[in-house]
Amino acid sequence: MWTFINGDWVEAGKASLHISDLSVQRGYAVFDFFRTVNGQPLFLNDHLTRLQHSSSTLRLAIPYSTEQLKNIVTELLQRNQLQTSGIRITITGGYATDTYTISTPNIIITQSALTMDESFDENKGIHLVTGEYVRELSTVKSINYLMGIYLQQKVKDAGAGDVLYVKDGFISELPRSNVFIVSQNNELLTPNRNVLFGITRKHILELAKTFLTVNEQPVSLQDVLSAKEVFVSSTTKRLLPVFSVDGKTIGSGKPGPVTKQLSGLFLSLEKATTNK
């Protein structure tokens, strides 16, 4: 498998950075991750725009233009010949002799095989537990997953699948997913603060507006617990129903009609986008 690192193509197992890199010394780096479908990048422009936002916020100058990055991704696809995959672009803080100062960023672009469902599976869902936390610089897709990983023992002990971040009674996100609820008033609600603005989230909102009232607003934990439906979204999950939170069943405990409809619409969009 080929990897792109600082202008060179190397075998993935031989790709390396010096230990002085700020990603190693201080966890200072950003990344973005997108899928390929039928060998085509999904929502690539959206992901590169978000990568630029993350990098500029952390004062990391990406060493390639958007068009150059697209060309590199195209060559990566040609070299590795994976139809269904995940591609990750990482921009690090660079080699810091004092282990603390940003220098020339390093860039790594990797690809790995993925397995994705061909259609919505009603039997797949997730049980969540809550954890008191808000991510730093939440609109930045950084490599800092300290709390998410730390809380995995709590998730495991509860027999759950992931943790939902809550602060002062209001939810934000999961470590790697956005969250939506269908309220008792049949509105689709999703938090608008302290969240990473997911690319899947963006397209779900656009699709939902064609048949639902949609609001981005503060969402309380009580809103979640009393919702008709709750689901999470991400690049690899698409839409995944939430069956329970902290042991309380959500709705009927099964995927609801809005989740099913949006899942179908999103899958159709995905196919249309990558079959052009």
The other form holds:
There are 2 protein chains.
Amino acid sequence: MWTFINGDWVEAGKASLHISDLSVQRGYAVFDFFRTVNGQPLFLNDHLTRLQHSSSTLRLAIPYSTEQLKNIVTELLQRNQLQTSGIRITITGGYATDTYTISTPNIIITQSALTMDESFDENKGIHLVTGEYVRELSTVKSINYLMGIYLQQKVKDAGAGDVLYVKDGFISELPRSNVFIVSQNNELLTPNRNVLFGITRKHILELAKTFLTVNEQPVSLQDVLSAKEVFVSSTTKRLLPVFSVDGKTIGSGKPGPVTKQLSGLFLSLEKATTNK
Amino acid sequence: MWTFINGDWVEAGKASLHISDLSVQRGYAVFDFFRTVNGQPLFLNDHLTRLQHSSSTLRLAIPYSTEQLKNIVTELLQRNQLQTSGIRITITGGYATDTYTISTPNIIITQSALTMDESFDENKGIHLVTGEYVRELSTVKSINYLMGIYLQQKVKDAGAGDVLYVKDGFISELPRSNVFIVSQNNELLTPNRNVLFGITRKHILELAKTFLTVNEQPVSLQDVLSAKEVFVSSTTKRLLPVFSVDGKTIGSGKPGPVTKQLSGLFLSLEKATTNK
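Having seen the form predicted on its own, I'd like the form predicted together with a further copy of the same chain now, please.
Up next: the whole complex, starting with the chain shown before.
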């Protein structure tokens, strides 16, 4: 497998950074992650736009234009010949002689194989626990997953699948997913603050608006617990029903009709986008 | 200069980690940093105890005992022959094939030259700006300095030297320093929550108790602005007077008597500890 680092193509196993990089020293880096379907990048423009936002917010100057990045991704696809994969572009704070000051960013692009379901699986869902936390600079896809990984022990102890961040009674997101609820009056709601604006989230909102009332607004934990349906979204999960939160069953405890309909629409969009 | 990585001694310029390390992938690592004075580690036991706390909280198993770590530090000192230096021990989440799960930690020990003042400098002090933030898992010395580095632009724009974290009107710490105030009734106060328990902080508190009323308690920004004296403490700064916060002069705008007395006591302790 080939990996791209700062203009060089290296064998993935040999891709390394000097320890003075600000990611190692101070956790200072951003990234984005997208899938390929049929060997084609999914929603690449969306991901590159968000990467640009993350980088510029943290004052990291990406050393390539969007067109150049697309060309590098194309070469990566040609070299590795993976049809179903994940591609991660990481931009770090660069090598810092004083261990603290941003310098010329290092850029790393990796690809790895993914296994994705071909259709919606009625039996798949996730149990969540809650964790008190809200992520700093939430619109930036930084590498700070300290709390996400720290809380995995609580997740494991509860026999759950992941953690839902709650602060002062309001939910925000999961470490790597957005969250949606279908309220008792059949509105699709998702938090509008303290979240990473997921690309899957964006397309779900667009699809949902064609047949539902949709609102991006504060959502309380109580709203979640009393919802008809709850699901999470991410690049690797698409839409995944939430069966319970802190041991309390959501709705029927099975995938609901809105989740199923949106999953179907999202899969169709994914196919239409990558069959060109 | 020699660097220690996972049992190997390598030339500092060649010390690297594979990009699958959890520090690069997810900012998941801890460290500690101490000085050498006259070629001897300062407060080494305190730093190793804190490193153990940081590591165990994040479920990172340090692959060496405390005695083994001390022996490695001794060898590092012999190899590099630096009298006045900083030594950093970093413990990362290890190489994660799934980019998310903790594995066998990587351990890196680096040494670099430092320049330290020999005595208290009446003219040295720092101007601070405030930034709205509180660090997660504050007692853990993690590598998450995302906000600290992000806020350096605000610091620079204000012509200041660093940022003081404030949340809901209460202060906690600076990205790399603790903060103390001398109140109007001559008590030494420092926040007791949401802070890293600094080693310099610990020794200042012990020294101050011999001649002052000392309280670890919540400290508001208002308390800071109305204080007689404010100073920050860290391994590389020892005690450093704060001259202003958000443009508002603290006390006389010059080093105060308590700060000066404590600085003298701390320097004496430092010398006594490393002259054995």
